[in-house]
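The chain that follows stands alone, in the form predicted on its own, written as structure tokens.
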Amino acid sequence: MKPAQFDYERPSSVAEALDLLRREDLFVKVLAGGQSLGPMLNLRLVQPDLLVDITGIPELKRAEPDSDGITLGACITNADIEDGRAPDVTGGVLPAIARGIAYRAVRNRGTIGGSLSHADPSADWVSGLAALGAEAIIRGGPQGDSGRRTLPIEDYMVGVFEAALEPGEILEAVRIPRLSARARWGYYKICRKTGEFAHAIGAVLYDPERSVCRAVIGATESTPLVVADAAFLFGDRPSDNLAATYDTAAAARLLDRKGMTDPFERQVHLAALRRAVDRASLQ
């Protein structure tokens, strides 16, 4: 199949893009990398009146590191992160996640902001950035291009294929904290084969210099399970060797509280988290 007919605009600034998004007489969709939207258009699952291509906006391609972290524009591609064109402040977390996304052709086009806004539970950045404690920087809304607000990544995805964007808003950038030299992290996803969407994702971050211990169980039926204080998974005594104190039973009780009762789903998600913990301990 081919897409239904639509109009196309390629604004050169965020202000121009927001003006187009505020049009109430049209169904408007934003195009970034197009790796998810393109197939949906071809299958006519989405039939916009207007497609707004934001890839020509310099503000959305910036990579600005500082002493506390880095701000990555929403149109930074997975390949930009994988290849080091976007500086890494995470001790390898960002490049490791990026290089495991789909295939190289997809990584060349797919963007970090597009992945987050598509809000697929199986997507890597939804879980990976939540584990890092990243924030979404949102622009627009009632105040126009001067309006700006931030949300933790775990609050940016509010449901399956649903992001926390109000009418007239756009994801402008992602703010990622800088990890300390002592940080330990692990990320693991279980797929049927390389390049496919994950059946389960496990992520863990322990950064004692910043008093951070986070864990994420992703690729669930809805939003990831984000544990902002995951010390209880390690007997309240996390250390550089996380695997030594990891408590599988505590993780299982967490899934009980979150209502994950299917035996297969429980097993595969617990396995993903356990392997993430093992990877963190090997650093």
Contents of the next structure:
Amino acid sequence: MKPAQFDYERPSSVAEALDLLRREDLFVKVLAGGQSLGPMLNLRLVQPDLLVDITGIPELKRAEPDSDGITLGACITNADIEDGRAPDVTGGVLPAIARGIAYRAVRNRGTIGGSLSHADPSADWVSGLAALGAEAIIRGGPQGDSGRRTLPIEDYMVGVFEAALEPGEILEAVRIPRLSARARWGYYKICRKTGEFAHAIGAVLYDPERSVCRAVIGATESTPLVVADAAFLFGDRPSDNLAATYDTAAAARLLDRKGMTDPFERQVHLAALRRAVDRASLQ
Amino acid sequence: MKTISLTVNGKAVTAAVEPRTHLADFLREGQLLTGTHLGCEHGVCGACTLLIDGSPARSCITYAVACDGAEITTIEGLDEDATMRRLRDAFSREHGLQCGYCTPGMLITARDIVTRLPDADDRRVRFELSGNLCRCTGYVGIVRAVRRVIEERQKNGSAARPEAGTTPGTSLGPVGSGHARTMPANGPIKRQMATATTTAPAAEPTRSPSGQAKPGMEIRQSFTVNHPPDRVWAFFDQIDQVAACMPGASLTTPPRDDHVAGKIRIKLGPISADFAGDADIERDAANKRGVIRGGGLDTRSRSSARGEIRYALFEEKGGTATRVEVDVGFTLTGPLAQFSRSGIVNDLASRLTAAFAQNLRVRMDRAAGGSPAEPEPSTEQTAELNAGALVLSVLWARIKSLFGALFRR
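The structure above corresponds to the form predicted on its own; please give the structure of the form predicted in complex with the partner chain next.
Below, the chain from earlier opens the complete complex, with every other chain and molecule after it.
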């Protein structure tokens, strides 16, 4: 349970980090807290030449709220969000998700950007932020150190353990929209033990003032199933009482399209979404 | 080696560390602070929990090198801490420990609970303790001990001012990262891994696994190629050609008497494995079906895989096309198996099959003399599969449209 040898650098700016990430002769991995990568290193599943620890870079640890939402640097921790040190613009949604991630000792070092880039299908942020309509802000690329592009979170994870990062790119921040006061949110995670990998995740956001109705079925075997316009799950008439018009058959058809055939898998994923809908509903 | 300076239980320490040394080993082996226990060493059991800059963290998945400038407090550093004294008494009184292995981590977590959550009830205490495993007590005594201290604090007020370095900070980012100084590079960064010259493995003989236990994983895949079954069957006879269709696979020696030796590189995000091994092929030409039995070893992770692949060809579209059905059953042992999550393996297998089918189609088109619809693979050895990576995205889009009906992805 000891990692194979690796080198370690802790750059103090994004530009320095990108310089290291452009090394083509080395297998370079970014370390952004290491609460998922650490176990893989200890198990020697991952044997990089160089770890680039980005947690010393001040601009990756900023939390900047504005009227439309908040920009959270990649190295904001789950505990920062849980405790409100990173301001909440979602009426309690983000702190509640954060509190359910692993354990406090892990949340104190585990970061939002690290989790997204690790791209484990069972991770909370992959599904939760997709349901919130968040975006990934990526630095670097062909335009060099100041290059920036933005992707919807659901496009940032491209497969199991694969994020949409080109060589020489880094996840700089996550942009999360501010929810209106009327927004309704439901999130349900099925795990065998508190803090364990989720077996299924369901998430629903209904924010009529912003004309948003989104749903996510997550913790599947690959990328989560993200429904950007989920009105059809509610008979095209979503209301504050989402459960009243919720159409389980329509959700089941989503699973058909995803190719999920195992009856148990279907059952837990439909149950997770159903319970998320119940939690989102005003009753 | 990197030189780090940090504070351990109030004492300044400067030491040279290998980057791979985790904080718990640094403290136990280097500082002889053996109160921090190591259980699972991958962040699950909580035995190694200690305070970094006053907040609890896992010392087995935090590398010492990343704690440069940080303040570390282990269980030894809390001997005189008033809250910890109350907790120790309560753990003794309420049977909060038996063998004592989990206790240092339990106490650190318990201290965090009583100071951070002064109103926690039983349910919340259990939720917060879920990251610390105890195999002796059944948790009842531990929960009771924590609740006793919470009640005492509610009645008598919290204890006197805690020791320096034992209260959480207010800065953003991972605990311990607030002091980061750029580390002076000492010497060029080395390539750590031997280049993938997978030497022929001493794989065990792979004769028929009669009486073999049920394989750990079973996967069924199918795909269609636009060539008649006879031609596909003939193509399947050319083992070198078939192997070349498998992403990341190549033969290490020429096939003989239905026995093949080869290797395959599989990449899943940051995980990569080079399996080398051998297999025997049995063919039933009359029914156009066959079985490949074999096994291989990934020398780097010392994981091995054994299993069999059954394949069968079926006529489609009035004999102009062939549906290939593949059943794979395999068992993975060694470190990689600890990580295997069936859904992820299934996803990888379906990607591998899709890439294999695509390569097969290209090669068969070329062999049939028709102008291939797709660009030919540039080298004989097909690129390793980098599951989901963007390098595959163009190919991937084609696969999806080709096999959309079959894979429904």
